[in-house]
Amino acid sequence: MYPIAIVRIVLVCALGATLAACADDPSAPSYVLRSDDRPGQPIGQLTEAQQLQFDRGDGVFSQVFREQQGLGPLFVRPACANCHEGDGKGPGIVRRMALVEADGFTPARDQSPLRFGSMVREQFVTPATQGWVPFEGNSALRVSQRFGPAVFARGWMEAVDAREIERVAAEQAASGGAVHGRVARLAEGRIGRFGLKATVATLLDFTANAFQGDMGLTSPMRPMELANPDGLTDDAHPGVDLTMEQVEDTAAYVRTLAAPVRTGLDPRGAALFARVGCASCHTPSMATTADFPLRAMANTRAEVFTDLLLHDMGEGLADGVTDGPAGPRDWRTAPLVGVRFLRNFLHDGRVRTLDAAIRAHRSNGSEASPSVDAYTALSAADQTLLLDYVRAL
C-alpha cells in the first residue's frame, strides 16, 4: 500500500487533472500554460546513435519492474516514472528517518538503531517478509518526506564547469553577506550536484543509486542488495539485475531531456528577482565546460537557476538528516528551471504556492532570511511581478 499522505497528494494534484481539480481552490497557485510545453522531448543536435540511446532510456525509465526482473527485495516504487511521472515532470515522495536531539533537528550522536539506513523502504516482495519502516517506541525518531524533483534539464546541471561552481562560491564568500554557499565536495574529491543535498556527482552515479536504493535493482555499478531486516543478499532474480547498458541508457535519457521552453519573461520581474537577492543562490545561468560530450551543452550557458551550492537554510527547513557533505540544515539550491510544472514546493512539498515557499526560507540561521525580508517589503504589485516571473520559468 502507498502511504496515505502520498495517495492524498496524488489524488489532489495529479498532473492530468490538476487544473480542473484545483480550479476552485483559492489557495492553489496559478500556472503558465503553453502549447509548446512538452518536457519529454530530447535536446537538439543529437546524433542518430544518441537519439536511439535516448529512446532506449525512455523505455527503461517508464518500465514497471517485477520481482522476477530483480525488483526488491525492498523498494520504494517499481518504476522511475512512478516518482517522476509525465516524462520527468514528477514529483514523487520518499521518506527519510533520523534520530534527533530534543530540538527536533540536531542529529543524535547515536544513529545505530537505523541499521538498515535512513530511507523508508516499506514495500517488499518475496523472499522478503518485511519492509524497513519507521519504528515505534523511540521519541527521538524524526521522519521527514522529500519530494522527488523533476528530471528534465539535469544534463545542463552536469555540464556546468566545476570551476564555475567554485567561482560562484568564492564570490559569495567574498561578498560578506548572509549568502555564503559552499561547494559540496564529496569524499573522492568530485563536486556533488545531484540529490537534494548534493550527494552525487554525475547522472550515471545518480541513476545507479536510484535503481539500487529506490527499486532494489542491482547493477554492475551497484552489485549488492542493500541491508534489510531479513538479511537477504539476493532477490527473485539471481545475481545482478540490470545490465550496464540499461543504466547508461537511463542516465543518457535524463541527461538529454530538454529544458522546458521559456518565453515572455518580464524583465521587471527579473530585476526584482535579482534585487531582493533570489538570484544570489538561484543563479540564472552558469557557464558550462567546453569538453562536455553533448555538443549542444558544451561551452555555453546553462540557464538552470541554481548555483549548485549547499546553503544553510536554518532551523525551519532542517530535517535532521546528515547526508554526505550536507548537514541537517543544508540544502543544495533547488533549480527553478521548469518550476511551473511543480504543484508543491520546497524539499518536502510542504507548501503549494510560491509566495509561501519564499516566506518559508526565513528561519533562525537561514542564509535566505534577508532576501525574504526584502521580498515582504515589496509592494503587492511588485511581489506579483516577481512571482509571475518565477512561475514562467
Contents of the next structure:
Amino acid sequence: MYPIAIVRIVLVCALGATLAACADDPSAPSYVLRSDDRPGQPIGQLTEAQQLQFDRGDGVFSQVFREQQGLGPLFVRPACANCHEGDGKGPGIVRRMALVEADGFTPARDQSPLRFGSMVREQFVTPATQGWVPFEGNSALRVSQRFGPAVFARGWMEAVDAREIERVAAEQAASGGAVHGRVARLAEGRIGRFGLKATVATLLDFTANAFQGDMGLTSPMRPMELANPDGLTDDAHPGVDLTMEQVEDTAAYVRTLAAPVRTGLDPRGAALFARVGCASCHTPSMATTADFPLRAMANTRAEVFTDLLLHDMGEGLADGVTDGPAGPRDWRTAPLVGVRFLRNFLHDGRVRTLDAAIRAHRSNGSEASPSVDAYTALSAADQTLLLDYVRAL
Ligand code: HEC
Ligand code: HEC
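Now show me the form predicted in complex with ligand HEC; what you just gave was the form predicted alone.
Next comes the full complex, and the chain you just saw is listed first.
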C-alpha cells in the first residue's frame, strides 16, 4: 500500500525544489510517484477471486502484528511493510552475522558460536527475556545489513522457466568472458530465485520463512518457533499463529503485484546497457513457463532485468555470509525493474546514486569489473544516457 512516508517525502521535495528537479536528482529518495505509476497495483487479467485474494494479502502485508496474534518470542519487525514500504525497498533491514577469517570475508570453519543462527533478532516479547544480538568484542564477528528489497514484479521472477535460467547460465559459461553466473541449485533440487542470495525457490516458501524468521509468526508450513536464548518453543499466542490461508494470501499478493510501468526508454541507452555488459547479468527479459498458473505471466517474457543467477561480486561487496547455494562473495543479480522506486542501492543500501552503485560493482575478484571499466570509459554524455535508461526501467 502507499504509506504516509510517500506523501511526506514528496512534500519535502516540493519544499526544497520543484518536484521535477527533485525527481531528476539521483541522490534524492526516488519515492516521487506519478499518479499513473506507483507500485502496489495488481497485474491485469485477475479473476474476481484472484482480486479478492490480492486485497486480503494486501491487508496481511501491511498489518502490524501484536503479541496476542503470535508475534515473537523474537522478531525483527512486526509487519512485512516495515521492510518493504510501498512494496519497495526498506526502510527496515535485517542484520546478519558471520564469523570470519582475518581477511574479513572468508567464513571461519566453525560457526557454532552463533548458537541461534546468523540473523540478529534483537526485539522480543514476553515471555522472552532477551533477543539474539551480536556478541560484542569478538573481532572475528562481521555484522552486515540487508535492506528488504522491493517485492513488486516478483511474480514475474517466479514465472521464469527453469530451463531459461539454465540456458542463460550455459550461454555465459560458453562466452568465456568474466561473467559466469551460477544456477542457485537448492538441496531439494529446485532453483533458488528469491532472497538476495537466491536461497528460496518460491514466493510461498519465502513468505512462510519471512513470517517465521522476521516476525516470529508460525504457520502450518513453518510450525516451530526458531531457537532462541530463553529456549522458548511458543509465545503469547499458543500453537501455530497463522492460518495457511493467510500465508497463501500474502504470497499471492506479492505474486500478483504488477511491475512498474515503463515508458519512453531511449534505444541509445539500451544499446549502451548491452555494450558495456550490464545486460549480461541484468538480462532485459527471460522466457516464462507455459504452465504458470497466472495466465498473464505464462508463455511470455518477464522483463525483470536479472538472470536470476549467482555471481561472484568480489571482495568489495562480500559480506562473509554463506547462504544455501551462495558463498560469502556471491549475490543474485539484483532485478533492475522499478529501480527508480528504491531509496538506496545494493544489498546493504551503501550508496544512493546509480553511478556509485555501478562503481561499487568493481573490486578484486568481481565478475562485473570489466563492465564497470567499460562504463567509466564512456563519455559523460553516454554515461548520462545509460543512467537515464536504468532509471526508467
Ligand atoms: C525485518 C525486515 C523484513 C520483514 C519484516 C520482512 N522482510 Fe521480506 N525481506 C527482507 C530482507 C532483508 C530480504 C532479503 C533477504 C535475504 O536475502 O537475506 C527480504 C526479501 C523478501 C522477498 C524476496 C525478494 C527478492 O527479491 O527475492 C520477499 C518476496 C519478501 N521479502 C516478502 C516479505 C513478506 C511477504 C513479509 C511479511 C510476511 C516480509 N518480507 C517481511 C526484510 C524483511
Ligand atoms: C557480473 C554481473 C553483473 C554485471 C555485469 C552488472 N551487474 Fe549490476 N548487479 C549485479 C549484482 C549481483 C547486484 C547485487 C549486488 C549487491 O546487492 O550487493 C547488482 C546490483 C546492481 C544495482 C543495484 C540494484 C539494487 O537493487 O540495489 C544497480 C543499479 C546495477 N546493478 C546496475 C548495473 C549496471 C548499470 C551495470 C552495467 C554498467 C551492471 N549493473 C553490471 C550483477 C551485475
